[in-house]
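A single chain comes next, written as structure tokens; it is the form predicted on its own.
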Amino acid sequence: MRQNNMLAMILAGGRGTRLEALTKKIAKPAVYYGGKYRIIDFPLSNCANSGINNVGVLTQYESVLLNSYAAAGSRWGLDARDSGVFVLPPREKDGAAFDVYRGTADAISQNIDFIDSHSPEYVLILSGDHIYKMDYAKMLSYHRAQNADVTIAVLPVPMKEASRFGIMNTDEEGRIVEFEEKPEHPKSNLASMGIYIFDWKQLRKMLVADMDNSDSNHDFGKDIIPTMLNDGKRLFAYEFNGYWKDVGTIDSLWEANMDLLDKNNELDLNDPTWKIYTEDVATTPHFVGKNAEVVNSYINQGCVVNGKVKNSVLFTSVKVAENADVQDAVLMPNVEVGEGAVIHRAIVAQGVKIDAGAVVGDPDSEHIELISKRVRCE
């Protein structure tokens, strides 16, 4: 069912510096994940599957590839006459170079005219850098049923980890009574997912007031939501219990890929009722040689495997030569692994070549090694 009264705005302008070389030339939402996807495929597919037909994607840092990728709305079925994906970089000011978004709320403020042009009753604010599947239409139904001014999606997290998140404290009805940003001693375990539904008319007034406030961070978590709480607005928590992953570090990106290899994984990218759409790359089928060994791995189209691959995710057109040993690894598109090379607990960036006999990573290391340049055998 089309949600013609709700417009989605995806915040996709973060630097993603903790992903190191993977975001040196591309924005974090454009980083590869899961054998053939990019991170931004998930919120865009969620929008399409939830019946949201118009989506604004707010880009900023290293956004050239992301801009062109997101603009192809046909990938997610958002290219019909009454639908579209709209790429929204920071505005030019007085003919000067592009300005920057000063915060999450400012990113929306700079696009008030765009939102007004769609005349939505509700605005859905999303982060563009998380891995999850979610029906936003169900969240909107909850928002309406509670007669809420804003509804915030929350995820129950282990209590020992709650201090890492923005925590929502609620009453028995699910109404938010307090918001704590990374509290040292959390009172609950309901972590904000950075997913909000606002009544647009009310949010618009708040954004206009916030724009000229020199003391504001122009941020939803630091300014808009606390102000609404202080003003006695009706804020409700919408509890989400599915798979959700913030892939903001090399280790967490690797973990999210490894999660797919669990036969009981909650994400289930093969679910025909909630497809995750992505770019269709034209290439040959994958090939596994007669002497190859493949155990519990994702092998994508175009791959040629003649060595050993165990507990690993291989993206499009990866080549693994004879006697190579790849274990607990993520190999991004067009990686080449030479004869006899060994890779353990690593992410190898797109197009990198691991020369014959080279050794990468450590099976006993606590952390994951990122390989972004050619590795030669010493």
Second form
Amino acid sequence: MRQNNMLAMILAGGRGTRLEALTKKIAKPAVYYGGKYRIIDFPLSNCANSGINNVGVLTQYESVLLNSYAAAGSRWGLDARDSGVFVLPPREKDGAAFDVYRGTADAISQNIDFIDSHSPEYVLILSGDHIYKMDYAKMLSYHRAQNADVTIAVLPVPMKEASRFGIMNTDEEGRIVEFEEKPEHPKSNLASMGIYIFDWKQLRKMLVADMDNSDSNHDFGKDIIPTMLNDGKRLFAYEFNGYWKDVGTIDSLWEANMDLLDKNNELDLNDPTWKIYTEDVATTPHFVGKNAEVVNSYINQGCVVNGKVKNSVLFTSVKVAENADVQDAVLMPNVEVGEGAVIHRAIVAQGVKIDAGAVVGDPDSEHIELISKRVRCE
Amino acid sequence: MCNAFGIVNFEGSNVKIKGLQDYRPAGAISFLGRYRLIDFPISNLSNSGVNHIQVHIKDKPRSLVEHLGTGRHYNINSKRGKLHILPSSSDLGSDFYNHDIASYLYNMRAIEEVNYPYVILVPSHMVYRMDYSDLLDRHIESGADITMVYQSVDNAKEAFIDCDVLNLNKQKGVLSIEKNRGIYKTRNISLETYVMSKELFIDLVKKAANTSSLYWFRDIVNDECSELDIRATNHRGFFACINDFKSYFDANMSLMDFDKAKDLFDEDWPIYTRTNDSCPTQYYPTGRVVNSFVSNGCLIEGTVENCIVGRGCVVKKGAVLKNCVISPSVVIGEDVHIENVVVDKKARITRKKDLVGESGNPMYVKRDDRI
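Alongside the form predicted on its own that was just displayed, please also present the structure of the form predicted in complex with its partner chain.
The next block holds the full complex; its first chain is the one shown before.
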């Protein structure tokens, strides 16, 4: 399929500090979600499903795993002759000091040569941290119809939560008249999703100017968008209605996983018309043993369940031994739960062993416990 | 790396899998919910370092061609390796003439052009795990002309009917190949797996064609038992020969014995298949599953006991499934009770509330059927 002359750039350099040990060695976009996925599978699959064939992935923090993961474009079908996933960590350049990406806009600025080589008409800027399904082709149609200079995807949020977001104030036509970062008294409830479509020529000029501006934070939200508003450019809000989550904390990551247990959950990962693609692992179907009990749970291939699993999400090849009791938990790939072990309200990180008889988490706690090291029985 | 190429043969006329085989070659039949039978020989070859694999197809190629694709999912190198799909000639006149020798002759150029000195010939309807690079090493070391593989079984009276049996001397030399007529309990069932030089293979194919227009490859090997040094090696561990409906059902069910499953599915010996990118399986509060293999993408609201459930199946509230093998994309409606049934792909059982096959003689529900 020929490209719809839009190139996507995914900002995937963030650490996600509040995810604690989960992001100690991997960047946030590589964190596991939903029984078999990594968060970055969502924007990448969205690109593939939207007919975007070329995607740049800007990495920075702990990028080894993420680089190799994202570079295998065949996972998302982005490996045809005219398509690809291009991993772009900071690099040394002739005549310039080697530097990290100083901000979201700087990450794009430092890759102007890469974008030029694809000569796109439009550039789509995405975040690698968010879980949602969205057709960017529709957003591009809207962008064209409005004859916009930039289109920003916005999500209606509850008014009382609006002060946690970057809020777009729009006129009746959807044109953005004001942008307020985390306003104390929000005038609207349209939160920026960090998804932008720019005309590349215009953005390029702005980025070149921004690079040399010593007062700038080199950030889309703080610098580029306000400058464009001041310059009287046509900024439009594209309203998105659907499931969208920024899983910034252990609690919110747990919640987002639990959302999948709801029969009518909005994300609907079972939709054959908009599949989320991910790494293909060679394991058997999961096996549920004779004395097992599985209730209201989400279970991936390769698991072997011999104990009780309730209200939980089990990733690839998790083993739950006899008489173990797993409730309200998220068990990441290759977790082993020993005989009689009890887990409540917890996320257990990849490959962690919970020894027989150990007790983890607390059914009455408000917060979710993260288990990232082997738990021995006391 | 392995100094041989692989040929995956199609099933002989002794293989008659009621229903399932009407729609597809044996190799394309769904197994353990997630796999197709051909995934086992191809994964064995790929894991053994065999980079060039030919798959011969007799008829109904659609599902197999779709499943195999470029072979990338079998970990076959896309430049130095090859998964070569070779359909047989379509104008052989009668089905009698549509045997493996005909396919080898029809595709002789593709066989001659392969640049490996040895060939490993394997069947598409048998499920077992084997390292063919070890087998090839032993074959070369022994100096034999052909090395075959068998498994000694003690239920040959009731199972493996019409399968090849090897008569061996004490040194494990092959004296003859005959059909299992179900007379003896203990027999050496042939795994229809052969290792030999490419040169000998081509000679035998030509010789078979000159001897009889109805000869299969096994027939010419049988003829040559006294002329050639043909030896057999014993395979131990899980082995299933899917030659009829009952063996299909039993082989699926036998893997419910988790030790057997562990023997077949070794962590260091992955069985590859085509992914269909389905999400994990969802269990609802009313779902109850015991002693079963469940593939991804299912929605389970009912009760499932001693079953194999394929990818993307829906089990509605109140439904009860016992001792069933459910192919992918099947829907079992509310309050439907089925027992001892093999349900083929995409069937929907929603109205008839009771569908119970005999234990040991399961029922079959056709592909795309509406009940």
